[in-house]
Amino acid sequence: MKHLPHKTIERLSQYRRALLICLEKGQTHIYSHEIATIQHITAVQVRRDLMLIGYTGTLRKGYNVKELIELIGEIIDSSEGINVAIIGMGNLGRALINYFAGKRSHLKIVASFDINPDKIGNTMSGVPCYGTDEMSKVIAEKDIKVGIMTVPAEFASQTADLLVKAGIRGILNYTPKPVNVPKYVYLEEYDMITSLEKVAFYVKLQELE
């Protein structure tokens, strides 16, 4: 599992979030043209991915779907769970925080990070925020890996630096700056206007049409 293409990855979660979903509507069975249709691919496509994770259906029956929950949650989450930090406690940061909460054990969201003073020592949804200066002890004391960073553009590679100097293993960027690590540490970085340009170039299209 360790050489699974990072799409692959990518789509196994959002399986997993789509069969959840059907989980809690009583469905027992899926088809891979069904999974497909719910994530906008092909059934080839997911057929191949699960394929990859030596999951097959039934010509009758389909697939399983709590085997295969159950099997995606094996190959992408940590048995012991993962600790999360937010670094930037703004709009963003808050509305993460509220968004995860009860959403996966294995992933916690343990703390969170601001230079307000204001914010800090402030509780939300049970994440407790402390000083940017605390970083490398709480993150310590926490046994913390994943940074989410949703600072302003002009911090990011400050805050960056203090994450990796405090041994996160792995940061999902928010900022619209990149930003260097150490290959040792994996980085994920989600630029929303990018996002939406691709939306509006997509519509654009459709309008020539």
Second form
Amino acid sequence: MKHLPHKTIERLSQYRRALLICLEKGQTHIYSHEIATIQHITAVQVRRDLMLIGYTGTLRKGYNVKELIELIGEIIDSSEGINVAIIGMGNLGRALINYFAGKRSHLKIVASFDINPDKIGNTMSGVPCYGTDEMSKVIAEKDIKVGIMTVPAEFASQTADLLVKAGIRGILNYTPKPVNVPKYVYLEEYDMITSLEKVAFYVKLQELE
Ligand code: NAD
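If the one shown is the form predicted on its own, what is the structure of the form predicted together with ligand NAD?
Shown next: the complete complex, the earlier chain at its head.
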């Protein structure tokens, strides 16, 4: 599992989302080329990813949808679930809490943090908001392993440092400011502007053709 490429982990999560929709529609089996069409990738890529997790379908029926969902869950989910905190209860922090409410049982947003006294003490979609001075205590008490940073960019570094000090094991950084964390903390930086500029670049290329 340790040696699965990062991109494979991302795609497994995407395959599961697509498979859950198929299951809901009553589909029991699916071919690699069908998953590939949904994900806009090649069937070879799908087969390669699923071979990496030791799953092969049958030539006649393809993959068993339910079995595959369960196997992907065993690979990417933690059996006891992971508690998550949001740091920065502004527009994005609130949107994420609302988006996640009741969506993923193995990933639970259990706390949020802010410095604004008007927000501290409030609860949103069942998620309480604490002051950042309580971060270490709350993270330990609630066994929070992942922190999502939605603070203004100028507070990114200090927030990452606080999270590391509090014992967090993974950070998803939504601020446009890259941060440094020790090797043992898994860091994912999500920069919306870079993604948008990439899309705009490919649109420009098409227009030049
Ligand atoms: P916002 O101003 O609405 O919210 C920021 C929140 O962080 C506020 O509640 C503020 O009180 C709190 N905060 C400030 N300093 C803090 C600190 N040191 N510790 C804890 N909380 C602190 O901003 P937003 O629009 O939600 O954006 C948040 C971050 O996400 C920014 O870095 C932004 O660039 C990035 N981002 C936002 C969006 C979006 O759609 N809003 C999209 C992509 C990225």
